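As structure tokens, one chain now follows by itself in the form predicted on its own.
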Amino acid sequence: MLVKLAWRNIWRNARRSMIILLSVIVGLAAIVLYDSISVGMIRQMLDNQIGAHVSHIQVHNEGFSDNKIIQNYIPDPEKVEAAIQNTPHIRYYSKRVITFGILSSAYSSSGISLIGIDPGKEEQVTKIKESIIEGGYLSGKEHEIVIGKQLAEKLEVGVGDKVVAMASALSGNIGSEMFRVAGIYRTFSSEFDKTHIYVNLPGAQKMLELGNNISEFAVILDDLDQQQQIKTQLAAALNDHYEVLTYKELLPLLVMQVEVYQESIFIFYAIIAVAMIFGIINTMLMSVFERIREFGVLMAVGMKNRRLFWMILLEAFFLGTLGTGIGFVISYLLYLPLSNSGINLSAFSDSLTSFGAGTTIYPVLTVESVISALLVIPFIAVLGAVYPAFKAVRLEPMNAIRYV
């Protein structure tokens, strides 16, 4: 019976139950596309970030995360790389030479990060090979290079062109190389086109005076959340003379900054609920004034302030849990094309590529946001039907009756 009343009692006042109802329609399609564009946002810097150059993980000499000489390369690589071909749930693994240096042409210089690699392997770590707008990859041929485009603009170069590359050999000397421009690529950073040139592995050994020495080994996992075990496994097959970083120990201000997200947006919730809540405690207020001489009569043919007290919370109820779901159906319907085409954010490209995030904007839909979404505003409606339920039990049955 408490069911059917508060239901009929929803509807007794049409136009006020329609205004609570769009107000919570309205904030929770707010909620559900603000929270999805934010975390698709932030999963793809990270992504972005990974798929660029970090990768899942990384296996250096001890230090030289902190220390990028190229004096501190890794010893014994084939031990390291026996290691990493022994642990199971390795997808793909490349080898690196990493150091700073210079790279010049006929109009300008610039200073890089020198990175050689195997263009093969590379390819199935990072997605620079993807990225090339002009010319084309490494093809293992000698004295290839592959250059950002924000680089290749300060340099005035393009696709065949000849640049010089300087840095400090492992000797102390400095070591230099001609190379010719074979592809220029684009990514989602400004930042990282700017530094980052890319030459095949045996030229950047000869270049530095390495012979099979290398700086890195880059890992790509089966799964990403198997990132802690797999670091375990692979620090216990080395010994202390190697270093073994996760992404999150990589990008400790990017990963900082998705945790940060994830506290700052029940700060979120908790505007949308106080700005809700006021209005239902008002129009539950309403309607309970407006009813006062019916709550009298009910009091007065024997039902008590406990039922009368739930039939109010009820009324909220109803209205919370109708408009969450109508709200979140609008919303889902408003995200699943945006997830498909994203948010094209090209009219300010220059700023999303300096923060490490693409033009389009890819909305992502969590679990942990779906529930958050489903739970908090029924709560909110019914916590905010708490007060007026109050006053209406706490009426006399006589006086109530005879209320004007």
Given for the second form:
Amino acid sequence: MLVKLAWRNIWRNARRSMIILLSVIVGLAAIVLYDSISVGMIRQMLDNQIGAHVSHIQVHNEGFSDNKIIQNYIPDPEKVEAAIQNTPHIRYYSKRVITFGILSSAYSSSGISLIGIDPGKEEQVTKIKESIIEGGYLSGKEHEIVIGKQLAEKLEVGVGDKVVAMASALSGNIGSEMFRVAGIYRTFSSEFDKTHIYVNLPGAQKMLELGNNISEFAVILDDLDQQQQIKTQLAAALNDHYEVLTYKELLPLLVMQVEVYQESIFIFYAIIAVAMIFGIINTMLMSVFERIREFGVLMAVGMKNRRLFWMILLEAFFLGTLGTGIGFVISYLLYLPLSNSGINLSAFSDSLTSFGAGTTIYPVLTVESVISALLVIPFIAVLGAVYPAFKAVRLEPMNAIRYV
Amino acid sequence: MEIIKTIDLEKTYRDNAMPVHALKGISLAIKKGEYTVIAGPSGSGKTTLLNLIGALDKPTKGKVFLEGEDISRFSRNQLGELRLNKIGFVFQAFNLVPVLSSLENVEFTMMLKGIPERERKERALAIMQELSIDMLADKRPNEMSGGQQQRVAVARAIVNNPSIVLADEPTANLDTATGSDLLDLMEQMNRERNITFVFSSHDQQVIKRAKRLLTLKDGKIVEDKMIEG
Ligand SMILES: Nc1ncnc2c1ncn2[C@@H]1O[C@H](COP(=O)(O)OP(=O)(O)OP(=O)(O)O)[C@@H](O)[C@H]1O
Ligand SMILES: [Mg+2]
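Since the structure above is the form predicted on its own, I would like to see how the form predicted together with the partner chain looks, so please show that one next.
Entire complex below, previous chain first.
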């Protein structure tokens, strides 16, 4: 009966209840959209980095990540490869030679990161092959090179044109090699496209006098969340001469950004909560003051403070859950098309592509976000009713009855 | 048997700059089955006295005994419990919860007592039939006249079989005919169920029908007479 009473009470002043409902709905929609867009952005930034180059786990010679010189090669790649092959839950891996160098055309030259790859293996690990927009991917023939769109523009070269790569070889001599542009790629990041060039592994090994040695293994796992466990297994299988690094260690800045985003959600919740709580305190107080006489009669006939208190909280709870329900349906209906089509931010594309998220953000609504929004918002509504309810039970019945 | 007994009851309101001595030593006893009207000019302390008898307020001095128990020292919660179980109230107006139907209003105090829904409904309907207001069962207060609302309030006041029913100017907002019907109803309950009633009123028709008339003036009893029917 108390439930019935509370439910009917909220419809006594429908306009006032609508105002509360509306504020709850708007608050919830804001949280759901903000949350899903930030999660989408974080995921995209991570996916982009992982998919373009970083992969889930990398194995190097000890010290390579601090000093990416060619001398820091993996001396015993067969042993590392065997360890990788013997570790469960590793889906793909690729071998890379990496060094810094200069790429020149007839017109210009540019500092680059030269990456020698096994095209077949690399295409399983990264998205470079999918990112080709002109020409083709490496086929394994000699003197092929794949470069980024930005770099091609800078060097004023197109598919089929000649370029020369130079880099310090193992012996310290300058190794140099002529390549022909086989393909031009474009990724999420113009910065990445300007600096990463791909050649076939044997060509790179020859140019750098590396023999059969390589700089890096890049590994993709069955599940990203296994990274810590597999890192431990791999490190145990290898010895101290190697470093095994997860994407989190390879992308410390990005990981920090993810944390900042996660904290910003809390701040966002706090802002919404504060705005909502004051609205609810205000409207619930009005509704309590309008009913002083009625509460007086209820208390006079024997309604206890505790019951009256719960009745008012229950009213706020109904408004909170109702608003949350409606708000969730509305924001889900907004979210669905956005998650399919993405939100096109090409107006800000320059800053965003260098930011690493791409021009189109696809919002992602996680179960955790949904659950926390569905629980937190009604709770906030109830919290806002505590003070008005407290006011109501402080009334003295005989004064309340005299009140007109 | 004495339902109510007060000893030297005093009440002083101090919330304003000047303290108001609303009651100045009231000693009275009300027996089971009595039908008492407290009369007196405005401001003489009628409402104050009813509130003290009805456990809505605490005396400044003196004692109130309800069925032999001193309730002057009860806590807020104990007083609430006491009102729920032993006292029925009919106020001047706005007695009912606007969002509940008549039936639900009558059920309300039984709900507070934790009586199961079926029994609640049966008892509420039975009392409404007895008062010939069962056709109002589904109506909300705003769909009823003032007289009808007061009748529902009487039903609510007596449905829990209280020791005493207190009515503060129950007819003040009603026209003479409607007020007279309401009084018939309460007289009937007094006669048939031996329910003890205490009214306050300046309404002459209420005063005329009193079986015991207590007259207050300036917070004191100036007359107390039994009227033989
Ligand atoms: N809660 C209160 N605070 C302060 N003064 C009060 C309060 N209640 C009553 N009084 C004062 O106490 C005196 C007695 O009031 P009370 O309401 O008991 O009179 P009454 O006989 O019921 O009058 P009426 O016929 O107008 O209802 C009055 O002077 C009144 O102003
Ligand atoms: Mg009065």
